[in-house]
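Below, in structure tokens: the form predicted alone, a single chain.
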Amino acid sequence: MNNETVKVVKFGGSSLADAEHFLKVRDIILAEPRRRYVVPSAPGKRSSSDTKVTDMLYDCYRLAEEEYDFGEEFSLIEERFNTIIADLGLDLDLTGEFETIKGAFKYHAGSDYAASRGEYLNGMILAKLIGYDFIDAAKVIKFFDNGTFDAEKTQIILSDRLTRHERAVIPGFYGTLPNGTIKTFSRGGSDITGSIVARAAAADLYENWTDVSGFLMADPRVVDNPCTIDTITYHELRELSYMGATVLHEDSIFPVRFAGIPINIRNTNDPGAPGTMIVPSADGFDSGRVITGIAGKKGFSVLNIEKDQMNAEIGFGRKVLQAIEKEGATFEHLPSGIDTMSVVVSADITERQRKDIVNSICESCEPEAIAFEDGLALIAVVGRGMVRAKGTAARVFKAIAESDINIRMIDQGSSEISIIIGINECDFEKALRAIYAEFVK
């Protein structure tokens, strides 16, 4: 397949939530011939008080397992899908799918199964709408028995059917296992799907449309009107969807980064906005934007260890990282001094995890001081220009400074990519702000 001409386009439930949208849909993708293949999700909500079609199923089947009446519940979603093919003037009658779905619910096909068909009724009808070929996605996608992505299996099957169809949609967020049975991607697997798609048809690019105009420096709720960032590597969005930035399913860019297959973020509602470029590398470097952009969560922990000399005994941090294992925790971070060790973990580890971890701690390694300090915030500032800037640092400790916050704890990534700094959870507002305010004048 030639991929000079194959873009892959993935559309969000936002993008689909009504026959409105569905019409914008189909027009981006007919600007453009070389967007041949679409993954689209299901319908998402027309208004802050609706409710999306994937959470309806979900809701539906859950009465189902129960064995209670489900028919009032399941005719909304009837409803909802028949409202979008009627306003579109579609030929297109769904009456015997509904009525599969209907009795694989009285059968207990297992809730991925109900999740799945909310992209399954969306892919047909956009499919229908724009003239496109129909690939389930559970002939495609395949699942070990564990429950994991097979991805060699898909690729081989993927790449052989699209050989056969030169455009086609292809529903998100679900496949198969062995055996048949319907398994889905975590929420937001409609982007991993669309860039399984991508690296399968070998194309030159993912456009992901969503409903923003690309990825954004900050936290709008937080900072007012932050800057789009106009090129993004894959490193670089790693480090700040495991801090909370949410655009993109940070799952999906794996598919695509093993093919070199960039990621175009773009706005349904702005078709004409250029979005977000998320690229393997960049070159070059902008004096003018030493960072890339900045995030941050609430809701750890931190575990304070001193003991003199830990430094020279030998197996201490293996220590205290077994004991944190075993009680089925996981860390963030590990800031460490000679005579000191700290590891930040989630804040919802239960108390009996807390008292059976300092303990095992205590019997193993016998600290001088051991206890665990609540109410921690993570501010990851990113970017590939702060390898070139002197004095990144500086500035993000003068920022924090001038605020008057005080920081608790600072992680700098051997890549040199990110600095990352603790600070107690009620100045977390003010602390974003002021690194942005520094950094973007």
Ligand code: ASP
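What you are looking at is a predicted structure, and each value in this text was computed from that prediction instead of being measured. Residue numbers count along the first chain shown, from 1. Whichever C-alpha set is largest while still superposing within 1.5 Å between the two forms counts as the rigid core. What changes on going to the form predicted in complex with aspartic acid (ASP):
- Remark: with the core as the superposition reference, the CA shift of residue 32 between these two forms stays below 2 Å.
- The two forms, fitted on the rigid core, differ between these two forms by less than 2 Å at the CA of residue 152.
- Once both forms are fitted on their rigid core, the CA atom of residue 95 lies less than 2 Å apart between these two forms.
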Contents of the next structure:
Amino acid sequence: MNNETVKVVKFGGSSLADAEHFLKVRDIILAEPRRRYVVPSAPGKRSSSDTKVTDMLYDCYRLAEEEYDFGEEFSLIEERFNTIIADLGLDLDLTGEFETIKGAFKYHAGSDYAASRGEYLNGMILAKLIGYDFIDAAKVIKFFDNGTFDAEKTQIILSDRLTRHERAVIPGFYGTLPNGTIKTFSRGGSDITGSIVARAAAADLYENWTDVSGFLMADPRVVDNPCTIDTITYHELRELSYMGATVLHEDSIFPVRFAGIPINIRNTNDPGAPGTMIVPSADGFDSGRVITGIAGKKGFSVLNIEKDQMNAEIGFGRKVLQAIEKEGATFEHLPSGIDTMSVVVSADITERQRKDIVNSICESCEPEAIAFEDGLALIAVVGRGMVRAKGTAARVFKAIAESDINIRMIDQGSSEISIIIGINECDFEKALRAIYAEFVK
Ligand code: ASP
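Switch from the form predicted alone to the form predicted in complex with aspartic acid (ASP) and give that structure.
Below, the chain from earlier opens the complete complex, with every other chain and molecule after it.
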């Protein structure tokens, strides 16, 4: 084993959808000897009307479970893999694997097993193409009986196993329960496997290769041609992801964050682009920008409560939150004034839940006014640079006011890395564009 630095590289489904992409992936891996551990997804879509292999496997298994003939559907899956193998000119025959999988489908091996075969077979093809060892994730990624991921057991088994392989491909998305049954992570879970492998390999960097050149500062469906974020902290990423900005599976942050390993989001179709670095702390990564990104979501409701002398009443807030908890609802934000308190909740709570919450608060708190208001959108302006830049909030509010938009709620967390504002849903796009234009000239 050598002591040089290690990179773990994960490739998403769109990066492995056909032979042409496999060759790009091969070139990327072989360009740097440090790219020693590779985590592939299953083949993704080749065009917008195509179907991901994972979805084909789920559909095919559904037929098997209902005792329908699934031969035709399965042959389409075989064809996807065989076309890749033939186009790459590989000396690899998966017939035996296909037969085993079909047999397992007949015996109802489970939909997780079925879905996991996309990564399993793709891993075999990639290992063959680049000449790396193949490690079946079933042997090294472990779950508890209740289906949650067993981080410590996996770390022990996987880190030991990696010391015996100089270079290896470990398929993403699945592992096993204690009884040996295959279990998958939730959709998009190969990102999580990549992060777990990076931790076990004590990697210096986890490269996550996808089809975009990193995180954008704002949603490109709203803002024209937004800039790419060059560096973002885990904390900032969490704030932006909460508001719906997604490139990475949310759970993929934990293993590498725990180990302090940065993630680099890269584009398989533009390997020269530096992408986005996600780092534990921003020391030494000053982007020079006050804000890192802007994200937002529609679909919130706010419960406004008013009562004179509310601030002096011990237990007032607890009783309000208890009423919400009793209904099994969660609250998103809690902006409050001297005699007012607002609770922002997701708008999908039912009419009955709303009534019960209001009745329960009326009984326990005797407010002077209480009512739900709908149609709220939230925008988070996130940036570690805000702490040192005075007047950031003023600039956000000025941009919104100049667009003739009324602010319905303001919330700034104590960490000072985000400002959250509530506006009417109909003003959402306009407000996002106005804030972006204010900070990105
Ligand atoms: N193939 C799985 C999915 O489509 C996992 C992944 O791609 O990360 O969800």
